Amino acid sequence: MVRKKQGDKENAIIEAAVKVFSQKSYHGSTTSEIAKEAGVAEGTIFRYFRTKKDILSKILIKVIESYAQTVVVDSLREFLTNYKDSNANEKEVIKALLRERLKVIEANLPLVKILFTEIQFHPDLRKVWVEKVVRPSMDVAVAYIEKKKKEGKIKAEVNAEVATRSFVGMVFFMVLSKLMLYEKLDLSLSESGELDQIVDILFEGIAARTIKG
């Protein structure tokens, strides 16, 4: 039999505590239940992290600093750079944006899922991931907002922060919504309208249009 590295008998704790936070998490897990996922004795969790939570801090801290740059941030920046030059209008780049944004979403579920449910009991790591991640990319939508501003095509009176906020607000409920109801993320958003309503509604509110005779 092959004994694990030191190295990888961490990893596999991380990855396995990544499955069982997801599934159960992180309050209703044992480390005794990390351990039996890893295939590793649960004495040996403790020769590297002090406390359950030092494990989940790693995770997350790991997540950030490993992949959130690149993941989150510098490819929503790509993504806006890409379509710049193209004849889309607003409200089709948004659409893509969104489909390509729940695809980053589904790729990293198991991670999405313990972000979503525990950086809200733990304002340490939650101010981490505010700094690193939602505020580089809100950065990132507001010059964006501003630009299409300059060019004509967004309302100049519109508050960019503001719009970014309501539609993160709406896209992120929607997926919080669907991961508390359904335990999954259904992507077929565009085939049922579903994308298509939330995009419109951003752009054009809820009211009923008056046509004045």
Given for the second form:
4 protein chains.
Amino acid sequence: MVRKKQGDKENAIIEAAVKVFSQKSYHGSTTSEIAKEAGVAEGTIFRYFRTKKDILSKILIKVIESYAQTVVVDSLREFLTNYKDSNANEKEVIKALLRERLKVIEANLPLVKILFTEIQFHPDLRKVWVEKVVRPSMDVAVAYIEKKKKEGKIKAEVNAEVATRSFVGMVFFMVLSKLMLYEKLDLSLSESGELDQIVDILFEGIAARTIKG
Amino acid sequence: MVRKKQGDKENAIIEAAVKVFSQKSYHGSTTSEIAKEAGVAEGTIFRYFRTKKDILSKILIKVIESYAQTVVVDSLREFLTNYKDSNANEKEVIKALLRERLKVIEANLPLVKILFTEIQFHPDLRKVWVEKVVRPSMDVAVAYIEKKKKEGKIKAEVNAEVATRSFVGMVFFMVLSKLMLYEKLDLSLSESGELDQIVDILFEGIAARTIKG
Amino acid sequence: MVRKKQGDKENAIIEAAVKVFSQKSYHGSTTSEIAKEAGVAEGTIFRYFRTKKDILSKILIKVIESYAQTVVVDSLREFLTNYKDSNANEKEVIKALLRERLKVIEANLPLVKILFTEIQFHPDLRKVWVEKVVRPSMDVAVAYIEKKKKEGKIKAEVNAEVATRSFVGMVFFMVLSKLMLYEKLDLSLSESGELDQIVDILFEGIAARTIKG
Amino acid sequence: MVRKKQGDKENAIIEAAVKVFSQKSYHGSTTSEIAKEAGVAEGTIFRYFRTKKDILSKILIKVIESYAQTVVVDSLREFLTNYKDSNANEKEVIKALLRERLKVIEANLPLVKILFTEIQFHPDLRKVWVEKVVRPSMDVAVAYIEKKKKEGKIKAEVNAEVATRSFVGMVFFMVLSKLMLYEKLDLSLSESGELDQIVDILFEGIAARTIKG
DNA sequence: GATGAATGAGTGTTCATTCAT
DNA sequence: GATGAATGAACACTCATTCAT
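Taking the form predicted on its own as the starting point, write out the structure of the form predicted in complex with the DNA.
Every component of the complex follows; first up is the chain already shown.
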């Protein structure tokens, strides 16, 4: 029922839809709920979006494009930049990268929830996500790891794809756990020590260094 | 459309619902679709389940109880049993455990998908899941890790909860990736080398052992 | 609001739709009006008809098929049969034919109204009408007239198609006038003297026979 | 989408509405379609017409008044005028009259279509049509025929009303057939030989003059 | 017990009409 | 005057649920 300042109806609807979709899922939400939440009449929604599905698509395309930009293009640059600070080692680079990335995720938690839920049920949107974000990200990550393997910083026997997916899984699940267990993300992930611990595990594992090596 | 043998209607409905829910989400599915898939009349559904929601609840309660049994109770026993084969080291125990666990997951992929999707939107079911599975599992895992820390097999500085969640995250995401990227899980996860690699990363990390140690 | 005996819901809906469509036109009618008129719930309509348009199509296809049978096939037979009563002259045959045809039209006036109104706006239905009724009827009529021309009963200079259309137009317009002017067709067309007069005009015209011949 | 010259908005809207109504029927048309067709904003329509129905009313009232003038008043004068060319016989007068009338109809085919369609569903408009056009026209026609009967030019037994309606029906149906069968009226009716044939049938009928008379 | 026809509240969507600019 | 964004009642259609058979 929040009155938005004029001209921004489309945004108000998008924001309302993000909120409602993330709470009730796409199919569990009603255009009338979205309208109420956006503070507009139900008919107004259809001046901005042809169908309900169109709202979802526009939301997800937006996220995907924003991710495609920040994750793929920008993180590449970041890698290279940090590289120049050559005394920062790989772990520190990854930690910094992760911290920054989690800030974005934290700021858009409902969007992330919608993304991971709805992508399962809308193959058209999943396709875009995979092509624009998953594959390019994986390429960047794999290239990075391969380079580090050549530099002797990462074990030669590590499979770059598996390592990448493991890392993303750790992070993703951390976010998911907090999201589902604590309902609200009171403890800021990006500032939690957990983040550092995850990267430590990724790099050094949990096993004690026995004298066996 | 599958005709079930007499008396098994409830099961036929459950199986049909699992299939349909996993493909279209709970709210995206229709009781008429479920009936058709189960080979029963729509009305029949409501002789076995008071409401549509009740089908979902019964499905998830079943999964949860099965998991509560196998994961929490049985895996504890397994830990202790393997323990006796004392020449099997920790990594091997975990790998065996994981392999066995993934077999179960693979056999119930649609159920897992429903679980992780719907639990977000049904707080009542989420509560049961967390209390019956998540917390007890975490307790077992943490206890195991703490013991191993005392035995000097796992680094003292490792946080048991974080390590557990990291591991679950790696595995969960592996499953998820295959599920979403390749649509069908042709490559058996439980037999893939990826599984071993994940456990290796968990225990030893990806970083090359420099002479720093 | 008329309660129909069980099993006949589809017919009740068709009848209700015929009534409502004929009073308000297809686009001016509401499925809820039709439901009310048929004495069923609105949802029931859609158990029998996929869409609102489907009701119209089924109605018109029914009329068209019934006309195709009675007008085209049966009237041909009637022509030939009456022919055998060879002392009945052409005018009497046509009058009898027309009288019988008008009875059918009178019994289905709302249907006729729907037919002539909606066929203008639904090209798919118009196509069926023209192909199944208009063209075959015209063929029969033209063949009849041509034969009569050869027999010296009809003027050689008469164009068969024009004559047919003129006759149909006279009759059609008579029906239309009564329909629109008197709202209800209290005076039975099929029994009115007007019918005979029309056929007289068709055959002998209105001009007085001057001695010019 | 046609931009109209300033000041002519009302006419632009009327013309657009005539086009759209004739293609989709009154209830099947949208004010937004009319606005687009007229090249004005949707709101503008409602500066010139209180309601959508008001557009239809104004269109039909216009037609009706124009017909009332041309058909009733002017054709009467024409009859009398032609009368003076006393060597033109009745058939020639009617043919000339019809030719001229059909030119008007051809130039306003969409209007005619709207008139005959919508008049069925709008009793208020039908009333005006009948009172201003149908009845007065009928009166003129009947008076003419009665006079011709007295002059011995038309058979005494002809019913003037029936004859008039028959004639109008022939013409009306000729127009309708072309309209519906050939979609576009490529062949000009007013110049087609069909017109003469119709008048010939009206006056002399189709029956061959046997020696029986 | 099993059925599936029937229901009607509820859904996404349309559209004539209003009104601030 | 003209606009077109905004409205919300009304629409065609869906679906979980009931119940007579």
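What we label the rigid core is the largest C-alpha set whose atoms superpose within 1.5 Å from one form to the other. Positions refer to the first chain, counted from 1. Predicted, not measured: the structure shown is a model, and the values here were computed from it.
Core-superposed comparison between these two forms: CA of V40 displaced by less than 2 Å. Relative to the superposed core, D54 undergoes a C-alpha shift smaller than 2 Å between these two forms.
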